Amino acid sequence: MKDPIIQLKGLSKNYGSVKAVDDLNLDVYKGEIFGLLGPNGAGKTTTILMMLGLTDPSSGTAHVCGHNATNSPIAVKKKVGYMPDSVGFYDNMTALENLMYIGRLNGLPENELEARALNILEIVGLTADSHKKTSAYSRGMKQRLGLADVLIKNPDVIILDEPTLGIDPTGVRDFLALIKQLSRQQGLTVLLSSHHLHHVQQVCDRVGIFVNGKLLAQGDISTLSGKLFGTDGHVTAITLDQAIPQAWPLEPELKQWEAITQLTINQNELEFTCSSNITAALVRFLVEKGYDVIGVHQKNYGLDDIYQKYFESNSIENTSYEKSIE
């Protein structure tokens, strides 16, 4: 595997006796969208600040784009675009003027500046509003302009801290689709910090569950689901066109199947809990036995299931995380 573009080793940050980040080890690779998932106060923003060289770690190292963020923060900032949860602009200036100003601060040549800014505004969908003052912008439009601010210097990595906060559902969907498109088309590496499970699931290749300063688990959703649910990882409900009798002759036979760990019968519905996905085989078996199948539903474990199951498995009490599930 290629060397990671973000590499955190033993990263810790203490504020007195409080460990905001505790021995964090994490690799993120080029072109990947990684979601840092956890409740408010988990240590996500502190981690980001250390990655940008904006605060020094108590121990450990953060390497971003080949640079040590503590020793070479300017070199990191040249390669990384950062959008905080609340983006500010000069309200008396238009979106184009704001973006050109940011371009100048980042050293873009004056003769290329306006064309570059207009191109970025087109990418984020703000061309029609480029000459509108940002005081008239909605929260969603400001987030898009914030993303334009990040992209103006052509970064290798973008870090987004709670980017969907306060945006309506349609705006969230469009914003996340834009992030995914940019990552795929331009090879951008994206680190997205959020406490919104559903939003993270929509766009991220891998996720890390981050609570009380610790990275409790990381991987893609399928991997995390397999680790946490084990033999309970696949649930299939099959509905038949007739009620199933109490002494159903097929029940003992089905319970002999190696992959089936549990079978529940409720009137005309069969619910199978299995160690592997055998839905097609189950449907085929029932049809061959003369039953008409009128409905099949497979339960797919999402981040909300993984999040809850992880906490149950590790006996971790956290009252904040339930509020984050939409």
Contents of the next structure:
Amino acid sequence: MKDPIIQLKGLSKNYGSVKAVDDLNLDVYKGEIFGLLGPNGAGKTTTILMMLGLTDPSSGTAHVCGHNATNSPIAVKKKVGYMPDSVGFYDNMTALENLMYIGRLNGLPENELEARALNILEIVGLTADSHKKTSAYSRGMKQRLGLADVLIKNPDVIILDEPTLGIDPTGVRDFLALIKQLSRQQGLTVLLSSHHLHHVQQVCDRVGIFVNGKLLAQGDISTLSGKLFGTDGHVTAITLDQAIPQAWPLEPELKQWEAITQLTINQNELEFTCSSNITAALVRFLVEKGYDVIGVHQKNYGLDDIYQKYFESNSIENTSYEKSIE
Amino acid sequence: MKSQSNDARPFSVMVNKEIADHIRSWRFIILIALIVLTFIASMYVSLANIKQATGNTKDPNHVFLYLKLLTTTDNSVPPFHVFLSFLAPLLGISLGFDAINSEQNSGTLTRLMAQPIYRDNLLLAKFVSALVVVSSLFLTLALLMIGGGLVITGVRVEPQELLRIFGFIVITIAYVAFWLSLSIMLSIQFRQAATSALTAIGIWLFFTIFYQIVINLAVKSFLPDPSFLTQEQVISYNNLILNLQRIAPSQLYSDAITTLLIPSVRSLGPVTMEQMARAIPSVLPFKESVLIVWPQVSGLLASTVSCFALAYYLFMRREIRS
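The block above covers the form predicted on its own; next, return the form predicted together with the partner chain.
Expanding to the full complex; the earlier chain stays at the top.
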């Protein structure tokens, strides 16, 4: 279980003087869904290409399923399904033909090919459109077909590059649910890259934040917020009906509480920073003391704040790193 | 043994798919129509003049009815082999100019490259599939011509004629292969299909029209006045000019097929009076004709291979992004 199925060591890629990926170390374990989160041009696609041996790293190694991706890309590609960010199909062929072509290239036996392709089209919900030419497919359908395309080779790992790009919100929810379900049912390892933090938040077990070629942080979302905002991650703001006097008699009493690390008073608003979640106890205490509580707000740090915190310093540079084709 | 067959399988899958794509594409249907039309037109003209051509006993080639079918004309339309020296590059270019870049632009190249296949197999599949299609087209035309000739005239085909016609087909296929590998190479180099097509057509125009003009201009400005030269010097200059012209693949092709289709052609360079003295104006055996065109054929194959090698070099280590 604790054997990394994707192992990147000191991976770097330079384009001239620009460092697209800079000394990247990353382990992804079997069966987990890992989200590579970063703005456009952060080097996500380059990293993925290096994992598949589609581009050579300037230095460092990428091991996927125990094979070195640079030296033996064929062995890696047998085990890994990759869906590029702008997935394209042969427009003059139907979805089924497209799928069967990829199946043949992967050496699937001819006699079970069609049944398998139809089965996979059913999993991704395209049975009704399987005999339509892919030129008539919508973006969301193409994305689903792209997933089918990845699944037909029976992979151990699937890598999805910006899988949610350009699909409507319902489509995104369904698509991500499908990925999660597939990963859980078949024990697939999934690596998906996105700049959409909400999508990543929905499905990923672990997240790596990737900016300007560097992995700034990785871990599950609570670990990340912990790292970012200190161990005392719980902030509760309570608004009272009446203003709080300058020398508040309850202040020393509250500061005795073990869980409270910080207390700020701003007119009629109290902000507690606590090591554990004691919102309910605080409210009860204030009510017992005769204060009228009119508002309680519990601040949970989500990816939004994490994202903001990491990316705000990079927002100016992003424009110059924007991919030429999106 | 088993691993070998496993490696070969994706390749044959790709070739099958590419051939199917070619056959179903409008582009190929138009090209076939064009070639079949020129074939019919030149056959019609040569059939109308065949009696005169084979009856001319002064011509040592008059016994070869089927070669005459391919080369006879009353000058209203060029004979089929001259037509082909224009159409073959067009065929090669149009089958190859968007081989790689169209896949890249539609996003299928990344998808394809993520499958467990070797990169060179993709290039080779593109090349082989187009050649298979072209070869069957030319072979069909040649067999149709021989069969039609048999039905119309009832004259037996000489084994030598058959060999010469097949030699002509093989050289034509090699000539198409050169333009095909050149255009595949350009399709890797240029991301826009239109750019690579224009470049390929530009190279073709340069070699068919401007190259000879450039050579003539260069020669005129460098060559001393022939009246001050000895005969040997004139011959050596002549050979130099010819060799310069033979850099152009179209020159190699027309040299090679002229020799094969007109059996009395005995040399492609200048011939001195001493060499011609006592020579009987007769036809060469097939083997001798092949020996004369061997350098031309090797030149064509070498240019094809070097274009393909360059394509391979450009493609192997390139980063594939959509």
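Numbering follows the first chain given and starts at 1. Here, rigid core means the biggest group of C-alpha atoms that superpose within 1.5 Å across both forms. Since this is a predicted model, take the numbers as computed values, not measurements.
With the core held fixed between the two forms, Gln242 has its Cα displaced by at least 2 Å. Once both forms are overlaid on the rigid core, the distance between the two CA positions of Thr279 between the two forms is 2 angstroms or more. Comparing the forms between the two forms, the C-alpha position of Tyr291 differs by 2 angstroms or more, with the core used for superposition. Core-aligned Cα shift between the two forms at Ile265: this is 7.1 Å.
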